[in-house]
Structures are given as C-alpha cells and as structure tokens.
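What follows is one chain in structure tokens, specifically the form predicted alone.
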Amino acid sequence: MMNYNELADLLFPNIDKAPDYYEELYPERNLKEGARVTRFAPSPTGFLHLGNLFTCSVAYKTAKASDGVFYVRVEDTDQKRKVEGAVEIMLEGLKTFGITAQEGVMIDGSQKGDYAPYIQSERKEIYQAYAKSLVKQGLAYPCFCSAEDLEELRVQQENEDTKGYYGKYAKCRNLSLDDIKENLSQGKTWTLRLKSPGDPDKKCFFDDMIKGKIEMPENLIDVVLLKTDGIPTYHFAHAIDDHLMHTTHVIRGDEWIASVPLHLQLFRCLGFKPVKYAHVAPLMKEENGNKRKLSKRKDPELAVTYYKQEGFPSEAVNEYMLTIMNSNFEDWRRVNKDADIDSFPFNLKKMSVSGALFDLVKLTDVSKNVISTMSAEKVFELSSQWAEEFCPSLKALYDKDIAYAIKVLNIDRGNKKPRKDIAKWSDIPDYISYMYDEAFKADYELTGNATPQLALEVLRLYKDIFDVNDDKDTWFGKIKDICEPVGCTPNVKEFKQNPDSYKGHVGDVSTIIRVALTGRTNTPDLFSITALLGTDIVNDRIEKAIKHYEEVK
C-alpha cells in the first residue's frame, strides 16, 4: 500500500505550506454580485496582433460591463522562448486602444494588486504546494520516463485512437514507493503527472459563454503538471492562478476548446470551483467568395502595428471591433450617436460563434465617420503625434504655422453633415497638400461642361473681382455674376431645361476656379479654401492656370 504522505515529503521536502495557507492569503474579492473578473495572460514570447487585441478587448469589456476587474498575468513558464520586452510592448499596444488593467503586471514592469505575484515564474512554491497536496491525495505521481521512452510510446500508439500517456501506456503510474526511491537514488529526473480519473465511457459537458453547450470525451491522459525543473505546465498553472486570483471568466481563442475537459478535470481534482469559459472564434477574411482565417504571412492588417503606421485612430479601431464583436452594436450606435463607446452593454452571448469577418473596407468607413465627428484641434493633435513618428514632411508643414494647420483641418468640420475625406492620418498629407505651396501639385484636368476656352474666360474675370475680404454670400454672388458674360447660367435648373442655350452653369464656373486653386474637382468648401490661401497665392495660381489654358487652347 502506497504511503502518499511519505511520497509527497520525498518529492517536495522543502515545501512546508499547504494549500490552506494560500487560500487564506488570497481571499475572495469584495465585488458586487455578478461582477466578472477577467484577465489578459500573455506569454512573453511574441508581440501583439489583431487576434490578441480582439480577444483581450472582449475580456476587458466583459469585466467593465459588469463593474468587475480586468488584470494582467504573465505566463512565462516557457523561459526558453522568452523575448525581452515583449510584455511591455504588448501592454503599450493595449494602452493605445484604451485597454488598461486595474491590477497585475503594469507597463513599467511593476505589479499592482492583492493577488501578487502576477508573474508565473515567481509563483513556483505556490504550484508545488498544490502539487504536493495532489500527491498526498494519490492524484499525482512522479514519472521517470526518458525522451526515448516517450518516443517508443508514440510508436506503439500509431494505430490507437487515443494517443498519450494513459492506462496501460502509463509506465510509471503504478510504481511502488520503493521503485520511486530507487529511481531517485539513481539521480533520475522526474516530471509530476496527474493521475487522471477520466473514464473512456463518460463525457465532459460544459456551457461555453459564446458557443453554448458542448459535449466532449473526458480527459484520459496523465498530463505533466510539473516539468523536470519543478516549473508547472500551462494547464496546471492556469488552474491554480485563476482560482487564487478569483477569475470568473476565462476568455481565449477557440483553439483551446480541446483542452477544456482536462482543465475542468484539474479544477475538480484540485477541489476548485471551475471558471466559466468563453472561446472566441478567430477573425476571418473573405477571399474569392470564401472565408479564411487572417494570416500573419498573407495579411499585413493582422499586425497591430499596421494600424499605428497607417494612422487609424484607436477610437475608430475600437468602434469597428465592436461592430464585429456584438451583433447589436450598430443598432445601438444609431440610437446613441454621441454616446461613449464604454456605455454600450457588451454581451458575450451576442458574439459570432463561427468567427467574425474582418473587413478593412468597413473599418475605413467606420474610421471616416469617427474622424468626421472630431474637432479640428483633436484631429491636429492626433495626426501631429502620428506625423512625428511616421511622416516628417507633414510634421514640418504643421510646425510652420499650427494655427493655420488647425484652420485647414477645420474646413467643413462641425457641420450637420461633415465631410468624410479622412479615414486615417496617412490620408492627410494628400488631403491638405493644395493648402501649402510647397506641397501643391497643379492639375488642370477639367470635368463637366468646362473646356480650356471657358476656363480662360472665367479665370480672367475672376482674377479681377476676387477679394479675400468678401463674405461668403458676396463671394458666391460674384461667381454668379461671371456666368452670363462667359455664356453660362447661374441657375443649374435652367441649364438642365435648356442645355443647348448655355456653355455651362454656375457649378462648372466654380469647378474651373476649384481646379485652378487646388488641382482637384472635388474639395471641401471652396470659399473657406480661398479665404485661407489668401490673395497672393490665389492670384499666383490663377495666373499659372491662365497661362496653362492659353497654351492648350
């Protein structure tokens, strides 16, 4: 008969604390009923991508919507793959999108909160205390199998439906205490394995918060709980950490669904109340009529840095992500046009079961809407920050005259129906280029009824009557006055009724002036543009346009 207490002391002679000690050290959280505790638990082995951000945002909103807690725990048990600075970069990326943890590991590397340490490599003794307790209960045992033994096992199981260390294949499961002592005396390394109570004839049932009820076979595998260096595997560590930190909802990618039977089994063996799981489907992309997962290799938009480099404001990315997170968000937004996004009642059950379709075109449209509601000052501030890092030429234009730059960005802003020309900050250099002589590129291509001959007549008259001090009505009145002398009508409706009687209408006259001053046929308010450009620049550009049309006439 195995003496499990003796075995536990033999394996963990330096562990003198029992689980009860940690249960008392980390008491229940003092939160209102229904408050949810979620976490972001990155491994310091990579960098933030859109999938991480999406899943993390779901966890953050789940906690926030319930007045709960969102914390950061670093899962660094795989020290070989650790990348220095990876966690800090990830947390900076989350902060850009308004996601900041209330407790856990902070951006500066410090730890804040009553459930520290929040770094798994600093919790080794905690895991070993629970491991020792499992050994005492006969629920875990040391395994001395070498890499060669495990490879031999894999060969034996080639034709088996269930593969892994279990049942008759679990060579060390039933070692006697004397056998174990002999192995230890020989200096053999060991891992600690769970003695799985799984039954091949039983099923594991659980209610996923996104996907609904799921049925799977129970876990049969005697998984490794502690590696040879005493460091826990992810499976064992996450169960203990989520219990002691009183996590209520674990939100993660649906590639983890296969692990749920094991994780629920671990919670049960450890005597813990299990967390609730919500498995987020991967972001999808439509290609040639078919859906596929976003790919790091194929899709630059999967990298969070893409949005920073392109200059998509974080507010726009957050707004768009909610449209694909919750099916009712767009209806809510139509009713609550000016509401803070955080007031939206986010609900896990409104998420897509099969995977949200990520659409860069729709993100662009959402971003245009978001930017169109910003003040000129905010557009300047955010785009200036972007330009400092990614577009020195725009920053140089801004720095010449900040007040002027803000006035340029304010054209047609604040109207009942503001223009939506800017989707991202990288659009601005081209969008405002005609407002700066050093960036202006003349283009005299005309549209509509305008011809080079008509343009010549219009510009010669406009040059003589333009006055930068005119108000808008006076300015437009003068444009109307030009129409008749050049054979156009100031009335568009009249032109449509008798198109053969006129060379064009007031819209064509305005287009000619617009093209001369901006090189474009479509711009924001032309009066505001001319007023800001000023007399010298307006006259100079008109003279150059006249010269051009004289040459091509």
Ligand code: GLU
Second form
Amino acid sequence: MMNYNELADLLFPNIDKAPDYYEELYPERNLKEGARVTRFAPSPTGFLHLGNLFTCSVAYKTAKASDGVFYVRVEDTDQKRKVEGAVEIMLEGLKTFGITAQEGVMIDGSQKGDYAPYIQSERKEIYQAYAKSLVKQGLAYPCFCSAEDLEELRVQQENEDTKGYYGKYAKCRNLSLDDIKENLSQGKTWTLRLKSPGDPDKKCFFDDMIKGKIEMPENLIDVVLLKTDGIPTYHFAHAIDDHLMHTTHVIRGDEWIASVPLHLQLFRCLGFKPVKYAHVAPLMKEENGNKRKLSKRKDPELAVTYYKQEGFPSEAVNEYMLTIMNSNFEDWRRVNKDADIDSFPFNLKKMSVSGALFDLVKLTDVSKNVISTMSAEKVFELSSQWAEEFCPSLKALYDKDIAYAIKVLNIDRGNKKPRKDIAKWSDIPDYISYMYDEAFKADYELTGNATPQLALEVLRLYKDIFDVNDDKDTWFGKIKDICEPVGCTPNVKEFKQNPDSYKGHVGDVSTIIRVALTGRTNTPDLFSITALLGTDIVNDRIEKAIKHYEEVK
Ligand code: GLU
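Cool, the form predicted alone is there; where's the form predicted together with the ligand?
Complete assembly follows, chain above in first position.
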C-alpha cells in the first residue's frame, strides 16, 4: 500500500501550508442573497476582440444586475505566450465600453481586493498546497512520461474511441513509491496528474445557465494538473481560483464546454462546492443566408479597434450588444428611453444558445439613434477626440471656430423627432461639408418639378429678398412669396389637385434653394443652415448656382 503522505512530502518538500490555511484566508464574501460574483479572466496573449468584449460584458452585467462583484484575474500560466502590455490594453479597451472591475487587476497593474493575488503566476504556492493535498488523498500522482512516451501513446490509441492518458494507458498511475523515488533520483522531470475517478459507464449532468441541461460522459482522463515547472494548467487553476475567489458564475466562451465534466470532477476531488457555468456562444454573422462565426481573417468588425477607427461611440456598441444579448432589451428601451443602460435587468437565461447574430447594419441603426439623442456639445467632444486621431482634416475645420462647429452639429438636434444622419464620427466630414466653403462641393442636380429655368427665376428673386436677420417665419414667408411670380403655388395640396396649372410648389422652390446652398436635395433644417452660413456665403453660392443654370438652360 502506497504511503501517500510520504509521496506528498517527497514531491512538495517546501509546501508547508494545507488547504485549510487558504480556506480561512479567503472566507466567503459578505454579499446579499442572490448577488453574483463573476470575472473576466484574460490570458495576456493577445488583444481584445469583440467576442472577448461580448463575453466579458455578459459577466459584467450579470454581476451588476444582482449587486454582485465583477473582478479581473490574469491567467498568465502560459509564460511562453505572454505578450507584454496585453492586459493593460485589454483593460483599457474594456474601459472605453464602460466596463471597469471593482476588484482584481486594475489598469495600472495594481491589485485590489481581499482575494489577492489575482495574477496566476503569483499563486504558485496556493496551487501546490492543493496539489499536495490531492496527492495525500491518493487523487493525484507524478507522471514521468516524456514527450516521446506520449507520442507513442498517441500511435497506440489510433483506433481507440477515447484518447488520452487514462486507465491502462496511464503508465505512471500505478508506480510504486520506490519507482517514483528512483525516477526522482535520476533527475527526471514530472508533471502531476489527476487520478481520475471517472467511470466510463457514468454520465455527468449539469445545467448551463445559457445552454440549459447538458449530459456528457464523465471525464476519464488523468489530466495534467501541474506542468513540469510546477505551474498549473488552466483546468486546475480555474477550479482553485474560482473556488477561493468565490466566483458564483463562471461565464466564458463555449469552447470550454467540453471541459465541464473534468472541471466538475476537479471540484469534487478538491472538496469544493461547484460553481454555476454559463457558456457564451461565439458571435455569428449571416452571409448568403448562412450563419457562420465571425472570423478574425474575414471580418474587420471582429476587432474592437474597428469601432474606434470608424468612430462608433462606445455607447452605441454597448447598446447594440445588449440588443443581441437579451431579446427583451429593445422593448425595455422603448419604455425606458433615457434610463442608464446598467439599470436594464440583464438575464443570462435570455441569451442565444447558438450564438448571437452580429449585424453591422443593425449596429449602424442603433448608433444613429444613440447619436441623435446626444447633445451637440457631446457630439462635438467625442467626434473631436476621434478626429484628433483619425481625421486631421475634420479636426482642422473644427478648430477654426469651435462655437460654429457646435452650432452646425446642433442643427435639428433636440427636436421631438431628431434626424438620424450620423451613425459614426467618420460620417461627419461629409455631413457637415457644405457648412464650410473649403469642403463644400457644388452639385446642381435638381429633383421633383424643379428645372434649371425655374431655378434661375427662383434664385434671382431669392437673392434679392434674403436677409440673414429674418426669423424662421419671415424667411419661410419670403419663400412662399416667391412661388406665385415664378408660376408655382405655395400650397402643396393645391398643386396636387391641379398639377397642370403650376410649374411646381413651395417644396420645389425650397429644393432649388437647398441645392444651390448645400449641393444636396436632403439636409436638416434649411433655415438654420442659411442663418449659420451667413450673408456672404449664401450670396456667393446663389450667384454661382445662377451662373451654372444660365449656362445649362
Ligand atoms: N484564460 C481563459 C481564456 O482566456 C479564460 C477562460 C475562463 O474565463 O475561464 O480563455
């Protein structure tokens, strides 16, 4: 009979703390009933993409909606793949989308909270204490198999349904203490493996908060818990950390779902109460009628930087993400127009099982809505920050006269039905171009009943009566007054009843003026535009339009 205590001391001579010590050091959290503790657990290997942001946002909202805790833990057990500065970039990225953790690793690299350290590479002794305890209970053992041994195993198992280190294939499972001592004295490196209690005839059942009830075979594999350098694998670290940090809901990408039987088995072997799992399916895209995963290679919109570059406000991305996270969000928003997005009662059960459909067109609509309700000052501030980085020409226009820029952005803002011209900051240069002479592009194409001949007559009259000091009613009165002398009617209804009696109606007259001043047939309020452009520019543009129509007529 193996003396497990002796084995444990042999493998971990320097570990003098038992799990009890840590259980006491990291007591239960003092939270109200139903509060959920969730976390974002990035590996510092890359950059934030929309999928990470989406999953993280689900975790954040789950904690928020229950007055719980959302914390950040850095999973840096794979030192080889570690990218310097990756965590800071990820946390900065999250912050732009309104996600900040109240506990764990902070943006400045500091750690905050009672369950520290929150960086796995600083928790080696903790993992080893639990590992030692598993060895003492005969639930883990050292494995001396080399890479070649494992390769050989792979070849042997070619026709085997269950592949991996288990049962009769687990060569080191039943080594005697003397064998182990011998291997150690030869200086052989070892990994620590779980002695899996899995039964091939038994199933593992669990209830995923998103995917529902799931049934899978029990785990049979003697997985590696500690690598040769004593650093844990993801599986082992997950069980210990989420237990000691009292995570209630592990919310993560669904690539981990196949590992749940192993994770639940680890919790059992370690004597922990299991956590609840919520596995988030990857974001999907519809293409030619088929749904597929968003792909790093094919879809620029998967990169979080895409939204920054295009100038989608983070509020809009958040708002849109919530519409595809929880199907009842849009209804809630209709009733709670001005409510803080964080007050939405987020519910994991309302998530898509197969993957939310991410649609840039829909995001664009949501963003137009969000921007239409912002103040001109806010639009200016956010778009000016964007322009500073991505559009120097817009920044230069803004800087000429900030007060003017804000007035331009304020046209039609605050109306009952605000216009929705801007979906992203990169739409602004075009949207405001005619408000600046250096950006204005004339286009004298007319629509409706307007002809070059009619335009000439209208513009000649308008030029003489236009006065920048007119109020809106007087200004519009003058436009109506132009109608009759040029053979139009100020009354649209009247025109519709007797279309043959008139050359056009007041709408056509306005269009002619609009086209001359802006080069477009559709703009926000023409009166505001005219007043802001001022006498000189209005006169100049009208004269140029007159010249144009004289030539083409
Ligand atoms: N570090 C893991 C990853 O980046 C986290 C998975 C989890 O949330 O448990 O995939």
